[in-house]
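The chain that follows stands alone, in the form predicted alone, written as structure tokens.
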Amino acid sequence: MILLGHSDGGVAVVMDLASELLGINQYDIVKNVDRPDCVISSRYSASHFFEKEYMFSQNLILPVQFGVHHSNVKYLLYHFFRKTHGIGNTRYADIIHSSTTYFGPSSVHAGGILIEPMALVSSMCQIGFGVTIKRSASVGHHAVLGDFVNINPGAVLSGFVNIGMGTEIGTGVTISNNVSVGKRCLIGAGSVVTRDIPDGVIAYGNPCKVIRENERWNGVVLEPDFSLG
């Protein structure tokens, strides 16, 4: 498997899940910035490469996933490798811990998804591309999650919740029914969201309130959104 981008946490989670679910134990970690290599478990074979030296053309059959979980970094990596090496949506593997995770049969996702153990996605949900749903998180019925959304451990999304593209929902957040959270937001850990949140902000608290602009997305050139499907 080819992992695009790298962080110690992201790489470790993907490796363990891909090994258990897909039987993959060999990884090529490709980075497009000069950062220290990840700490890799001795049970896996892993090689680090810079983007400019990796021979993508010789590895066209290998599945791809992100080696990071932050929404803004996934977004940047996806568009970088799509433009420079033609790696589009269909190259990304789905990693869903099916034995301890429930994904409603009436729900759909657009690929490149990673769902950790003990997560739940209820009925009639629409999940975008490159979404990460971490351990013990719960996504209620009729929820819509945009591309590159990151739902952190223990978050609870009620029914008919809408989460915009590139938004991160912090650990232990609770979101009430029929609430919309805008694009490129960061909702702080433990927040209780009872009202809509606009695009591009950091918000937290009980009740959740807008605090300031989400600087993580400053300078990011926004590309056209994907179509779910």
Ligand SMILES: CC(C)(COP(=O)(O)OP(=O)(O)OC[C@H]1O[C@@H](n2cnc3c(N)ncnc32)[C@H](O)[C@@H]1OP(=O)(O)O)[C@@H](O)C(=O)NCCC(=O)NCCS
Contents of the next structure:
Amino acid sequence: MILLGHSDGGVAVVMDLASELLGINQYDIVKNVDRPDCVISSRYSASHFFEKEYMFSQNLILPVQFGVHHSNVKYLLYHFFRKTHGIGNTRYADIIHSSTTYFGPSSVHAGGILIEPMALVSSMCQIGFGVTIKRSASVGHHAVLGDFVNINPGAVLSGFVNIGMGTEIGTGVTISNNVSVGKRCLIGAGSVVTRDIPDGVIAYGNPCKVIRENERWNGVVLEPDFSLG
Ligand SMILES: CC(C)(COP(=O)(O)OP(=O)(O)OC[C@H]1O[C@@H](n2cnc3c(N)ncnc32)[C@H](O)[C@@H]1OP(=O)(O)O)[C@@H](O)C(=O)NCCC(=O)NCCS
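What would the structure be for the form predicted in complex with the named molecule, rather than the form predicted alone?
Then the entire complex follows, led off by the chain already shown.
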């Protein structure tokens, strides 16, 4: 498997899950350009490459996943490798921890998703491309999660919650039913979100309030949303 980008936590989790679920024990890691000095320690076999040196053409059969899970980084990596190497959404593997995750049979997803152990996706959900749902997070019925969303550990989304493309929900956040969080937001850890949150902001607290613009997306060229319209 080819992992695009690299964070110590991100690659460790993907490797463990892909090994268990897909039987993959060898990885090429195409490092994130702004993290060239990352050191990896893993029991799996890994080769390290900078993106410019990596020959994707020799690896057309290998599936791809993200090696880092911040929404803005996934977004940049996806569009970078799509443009430079023609790696589209169909190349990405789904990694869903089937032994402990409930994924509602009436829910759908767009591919390239990673769902860690003990997480839950209830009924009638729409999960966008490249979404990460981390350990013990719970996504309520009729949720819509846009592309590249990252739901951090233990977050609880009630029913009919809508999370916009590229938004990151912090560890342990609680979101009330029918609440919409905009695109490219970051909701701080432990927040209780009871009202809609607009696009492009950092918000946190109980009750959750907008603090400022989400500078993590500054300078990012926005492409058309593709999987959920
Ligand atoms: C929101 C966040 C990005 C920080 O935002 P920030 O504005 O840069 O925050 P700072 O660290 O400068 O703190 C500013 C103030 O806000 C408070 N604050 C920061 N995050 C907060 C949060 N989630 N809830 C409540 N208050 C928070 C700080 O305590 C500080 O208060 P003070 O001025 O009284 O000392 C960060 O705290 C956060 O929650 N990130 C998500 C972490 C996460 O879930 N990671 C997942 C890992 S798997």
